[in-house]
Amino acid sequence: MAAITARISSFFGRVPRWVYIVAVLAFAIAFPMLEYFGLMQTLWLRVGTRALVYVLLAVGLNLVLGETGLLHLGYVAFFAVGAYTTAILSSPRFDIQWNFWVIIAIAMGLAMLFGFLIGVPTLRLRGDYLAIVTLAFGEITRMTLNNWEGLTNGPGGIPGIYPPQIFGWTVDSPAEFFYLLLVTVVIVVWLLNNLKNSRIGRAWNALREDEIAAHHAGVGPTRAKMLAVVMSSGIAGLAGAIFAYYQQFINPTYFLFMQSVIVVSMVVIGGMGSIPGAILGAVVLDTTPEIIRQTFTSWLPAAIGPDFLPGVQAAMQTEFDRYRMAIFGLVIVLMVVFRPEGLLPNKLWRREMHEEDPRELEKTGQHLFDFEEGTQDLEV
């Protein structure tokens, strides 16, 4: 079995990278057409559109968590800033409808400003301390949105968000939002990939591996971390703005702490430090619950019979959200046990997970001596 797996891995490893990119883009472009020709339910188009929003969030968080090694648990706050900026500036709430490009720029700018403000006092912290502070920031943001009724309408949310108009084109259908998000994802991923392979990207990786060594090598830790946090916040603000346009309604329940946990899980499962891994992790974790639901409520009953596990079908239809987090937990446990580096890991992470450290090998190969007699007793 191991030999077969190795052969398959070797075969796919010889395929040029551009082939995979072209295949994924071709499938993504053709995906909404399946619904148009009646080959797919509209439900799956909506799932795909939501997955692209999570892709933006995952590749943005990957800058902080995967590239720089900072555990940020308040990432959903920047997502909320972008969404509420759009809702306030393009809805009947204050009877205004600003230009799409202006709103996108303001949403990203405000999210980046919040990222900078939270980064100034916190980026000198590390590990659990940073995670706790950013978690608190996310909850403070949500509670502020929930209580500032004069601006956000509190728990009632902001309905009736106007659809965006781009060069005279009104985006108001799931397929059109899918293509808008797809173009946005392609542009963001292209920019991040170039940045990852630049001097800045290597500085982030150096900080992740050993901050002290990176500092003595000439990398400014605070400045490099701040750049990662600010850019990551801007991407989250962009995702929030398009998400608000797509939903046409938002309220604070969209921005719970669990959303940050889900995005962190997407980055970890996909492969920390890997842009393709973050994309795959977002798609897998967002679509898997719906695939499981449809399997037990539609596909299996259609293939075997309507009386197939009726109790399970009822639970999947009415109480599936109770089991969703259990599925997330199970997937994460299985990934940590069987593939700790992620689905599409960064090459460096893969080597760290599967190769022995030469320094450790040297230590275990040292000779042990009996100091009293001065003779060698054992070789390890």
Contents of the next structure:
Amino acid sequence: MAAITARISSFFGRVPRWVYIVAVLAFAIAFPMLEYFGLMQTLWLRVGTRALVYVLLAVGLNLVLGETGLLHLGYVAFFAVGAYTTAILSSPRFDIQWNFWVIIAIAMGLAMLFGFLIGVPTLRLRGDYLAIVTLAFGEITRMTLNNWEGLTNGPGGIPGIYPPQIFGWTVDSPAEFFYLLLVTVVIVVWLLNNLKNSRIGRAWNALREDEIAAHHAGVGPTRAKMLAVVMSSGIAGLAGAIFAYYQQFINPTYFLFMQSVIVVSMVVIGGMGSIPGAILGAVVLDTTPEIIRQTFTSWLPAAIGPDFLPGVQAAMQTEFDRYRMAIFGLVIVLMVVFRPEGLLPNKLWRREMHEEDPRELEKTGQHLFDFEEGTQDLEV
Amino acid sequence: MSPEHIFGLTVSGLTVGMIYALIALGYTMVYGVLQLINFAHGEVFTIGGYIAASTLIWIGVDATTPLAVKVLYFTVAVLVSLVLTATLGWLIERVAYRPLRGQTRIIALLSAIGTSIFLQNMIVIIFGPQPIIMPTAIVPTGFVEIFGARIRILQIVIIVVSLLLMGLLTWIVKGTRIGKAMRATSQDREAAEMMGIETNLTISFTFVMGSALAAIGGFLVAMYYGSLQFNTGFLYGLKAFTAAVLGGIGNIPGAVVGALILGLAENWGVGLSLGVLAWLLVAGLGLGLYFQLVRAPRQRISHIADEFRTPAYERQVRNVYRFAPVLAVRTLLSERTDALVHVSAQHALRLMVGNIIIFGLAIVFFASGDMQFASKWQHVISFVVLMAILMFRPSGILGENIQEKV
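For comparison with the form predicted alone, please write out the form predicted together with the partner chain.
Entire complex below, previous chain first.
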């Protein structure tokens, strides 16, 4: 068994990376066409579009959680800032419709500003404080959105957000939003991937591995962490702005603490510090509940007959979300206990998680650190 | 704004503060021993309240039950809740935290969050989404007049019970063998182990004790507000953690002090008019100026090594604090400053910004006079308090008490 999995993984390891990228991109581009040609229900296009929003959030959070190793639990607050910026500046609420690019800029800028303000008091401190402050910030943002009725219309939310116009192109169907988001995701992922291999990317990884050592090697911890927090806040603001355009209606219940946790679990389950992992985590976690729900409410009844397990069908419609969250919680615990490196792990993380296991060293290769041989020589 | 009103607010602030303290103690003890924010603690608190309330519902108490029987039922409910919740605390540590010893902190923290979500949703699955209602017959009713304010007897009960529990806890930590083991484990786990202390047992004991305190807190909250909801623990946990940070994490008296301050701040913040709050801000400003002009420079100067101590150098440090904004910025920008002056300048600038903010707020509040914060902003207050403490004194009011190993 082990031999088979090893052979399979070595086969997949030998396929060059660009093949995966092209395959995934081709699938993504073809995806809305399935709906266009009637091969798929519109529901799935909507699920796919929402999954892309989560992909954006997951890669953004990965910057903080995976690359820099800071636990950020209020990510949805920045998402909310972006969404409400769009909703206020482009809806009948105040009867204004600003330009798409201006709104995107304001949404990202505001989210980054909030990220900065949260970072100032907390990033100088131990990592745990960031977790608790961001958590509190997420809750406060939601409460403020709920309470500040003059601006946000409170729990009633803001309906009727105007569709965006990009160079004369009015984006108003799910397929068009899918492509808009796809382009955004590709650009963001490309930028983040470049950052990962840059000087600051290495500084982030160094901080994650050992803050004191990184500091003494000349990495300014506060500044580097601040950069990560501010940039990921900006990505969340961008995602929020597009999400609001797509959803056309937002209210504070879209921005619960659980949403932050879901994004965190996407990153953890996908593999912290790995961009493909974050993407996979987002897609899997966003589509699986829908697949399970459809299986029990429409596919199985259609295949077996309408009398199929009436209790289960009813339970699936009402109780499902609750079980889903409980299972989420359980999966996070099991994941960090048994496979802390995630589904598509980052090599460095995997090695760190399995330091005691000599096979890991062989699998991930000694060549990760070029200097390692040198140090061994010194020790001998 | 009558004095009776203020006194009543103070008592309810202290009541809520005591409950925060019971929860905060669990956070701070676990943090002291493991350096882990036990996110599931808020849920443990809710479950404690749920178990006690549902035991009482299950036994069935009504107004006709004689008092002695009521007391008996009450005791049974407390015991059941204590035992089950303590077991839960032990189980959480065993299943979700112990396998992760030696992993990075963020991993353990994630496990804690997963546990918390799992437990919260299990409450909904087991007890249903609607709030659980405490049988009213068991709750002490009635009022007493103190200084003209009507105080619920229950409030006095909560304060007294909490004080007794804190006394008990202090005795356990300071005066018993297991308490000594706890202190040793939190100082240095490896060394403690070498001295023959069963650290795993000690850590389990810490969780059991924290959970038991939280269970009683949950019961008291259920009695005080008459009901509990599945997500009550989330907000209480957040605030209790804030309280623990406020008093200095890992510091047991600190958790109590922080919790009381937080409880008072919340109740005063939404109960008093802005004009009255402004006077509190003035007092705060006085304290802030004392820190900026007297305490901080004195402390900083005491850190100068003797061979460098000259009156001119001392004056330089003191001046950075006195003429903070201008001089501090200039000092920070200049390339030829030594570390002590640079750090002092940063510190002075922070203190100064804080004092200016307090001053501005005080003026705004004085101008607003009789207006009042709507009670829906109550939760925002504790967040503001948290940010302020992290900004100006991250180690908390009484100082943190954890040993960080490098």
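Under this definition, the rigid core comprises the largest set of C-alpha atoms superposing within 1.5 Å between the forms. Quick caveat: nothing in here was measured; it's all calculated off a predicted structure. Residue numbers count along the first chain shown, from 1.
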Fill in: W299 C-alpha moves between these two forms by 2 Å or more, core aligned
yes
Discussion item. Can you give me the Cα shift for P340 between these two forms? Core-superposed, in angstrom, one decimal please.
Written reply: 2.9
